[in-house]
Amino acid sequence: MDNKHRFGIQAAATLLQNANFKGFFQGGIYSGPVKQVCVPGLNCYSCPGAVGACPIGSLQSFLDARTFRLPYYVVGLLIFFGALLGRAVCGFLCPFGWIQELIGLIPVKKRNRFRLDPSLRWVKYGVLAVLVIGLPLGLKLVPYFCKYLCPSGTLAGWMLAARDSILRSQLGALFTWKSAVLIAVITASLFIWRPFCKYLCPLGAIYGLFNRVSLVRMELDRDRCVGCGACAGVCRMCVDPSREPNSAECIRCGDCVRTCPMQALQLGVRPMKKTSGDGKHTNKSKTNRG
């Protein structure tokens, strides 16, 4: 699958879980029994054009409750999501890592390999440590992921004050930092490749322990494999296929595959055909035999 047919997914998937289009003129926020529903990727609740819920902001709401309400159905689906296909949801059907993506088309050379960049990937394990699951629990009736730093939200908010004067007149010091946070996060995506995917995202972080045991995965044919480094050297994530082809930052887009000169990785939903001694195709998969 080409980059192409990636971009289109992703622009169908953000149609999809924005699909309440008259909310975009209107400027009101669905509330429809599909809302209850969890979507997989980024999607603040309160866009306007949001027919789900997001599960980031769906987790909160039953940890920052008056009282204790295990998240079953929450967890369950980003169990389901993750087991399913891992961070592929982040390199297909996120909205806010599309938008990333979308500002990344912009022709400024960028500089995805820097001296922090290694150190930087684990802050968003601390958000979801801290704002999504700590201080939730600890400090009921704020939701401190999506009140303090969740650019989506304030993407949406943006949204809503355009067409209601009203709300733009309550705004104040809260939605000037989260303001500050989002322009923050689209600068920095002009010279960095996803860079809130990268190092803030805590549902990305949720979904990277699944990479390698989901469904949907990458596979490297040692015997193929060159040591090159040209999958490395393609890779935005700053991921080397080579050596960890599952990698918790790898987001499945697929170009590693497309540069490989010797067709060693693959990535799918079944084990790849291997190359014996003999030359001969082997296949690791029992369901394949025969």
Given for the second form:
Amino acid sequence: MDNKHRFGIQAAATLLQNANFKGFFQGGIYSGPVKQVCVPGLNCYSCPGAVGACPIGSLQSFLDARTFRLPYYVVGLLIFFGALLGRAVCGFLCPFGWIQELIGLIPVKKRNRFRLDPSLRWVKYGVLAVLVIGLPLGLKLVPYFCKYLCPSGTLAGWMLAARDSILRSQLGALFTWKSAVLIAVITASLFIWRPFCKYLCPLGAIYGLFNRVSLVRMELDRDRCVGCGACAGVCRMCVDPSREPNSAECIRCGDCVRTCPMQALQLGVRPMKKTSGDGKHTNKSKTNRG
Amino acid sequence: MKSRLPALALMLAGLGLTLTGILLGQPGGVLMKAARICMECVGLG
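Form predicted on its own done, so how does the form predicted together with the partner chain look?
The next block holds the full complex; its first chain is the one shown before.
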């Protein structure tokens, strides 16, 4: 599957998850029964178009409630989506990921590899542990991630405030802060591929944990791999599939699979038919890694 | 397909938890939150 097809799936997923089109024109949000279903990607339920619930927002609404109840429903869905797709959800179904990719299409010189990048990848786990789980669970009544960080919610806020003068009259310091976060993410998306997904997204952090075991996963035929480094060179998430094909950072875009000159990588559900040790492809030139 | 068994087991576990949540009426709780504009989420709360 090439990137055009992936883009088509991302567009369709975004439209499906935001199918309440009249909300964009009339203001207000959809509040029908479908809204109780959690969507797989990061899509604020206060977006005028949203027809489903954001899993992170829903999780926090359970954790910050005065009376604690184990969130079986949301956690079950997260495990299901994670075990089925892993971070393919990020690469194919997440509306906010797609928005960042669209911004990234603006031709500005990208710099995906820089010194702090590996350390910054850990921040999203901190966001998950502290803002999504720890603080809402400990201090109650405030969904800290949604309130102070989530740029998807701010995007919804911009759309709602544009149509509603009462909401506009309530804009204050929090809105200014959240708008600054969103503008920072948009600006960063010009120079770094999917910066929010790489460094801050708690949903990506959850799905990343499933990448090694998910049904849809990457397989590497080590007998075919000649270690040319083409896969690592093309990866915009800065993963080296020849070393770690199921890295928690891989969003399954498939760029590496298409680039590999030896067809040593496969992405999918079915296990790969690997070349036997005495086959044509051997692993002799491991030294020419780029 | 043996290598896919853990994924299938996890998917079943996820479905089991989801069904438990449905039986406990948790989707209604999600709807209560999601059916109105979350002022905190949009930066107005």
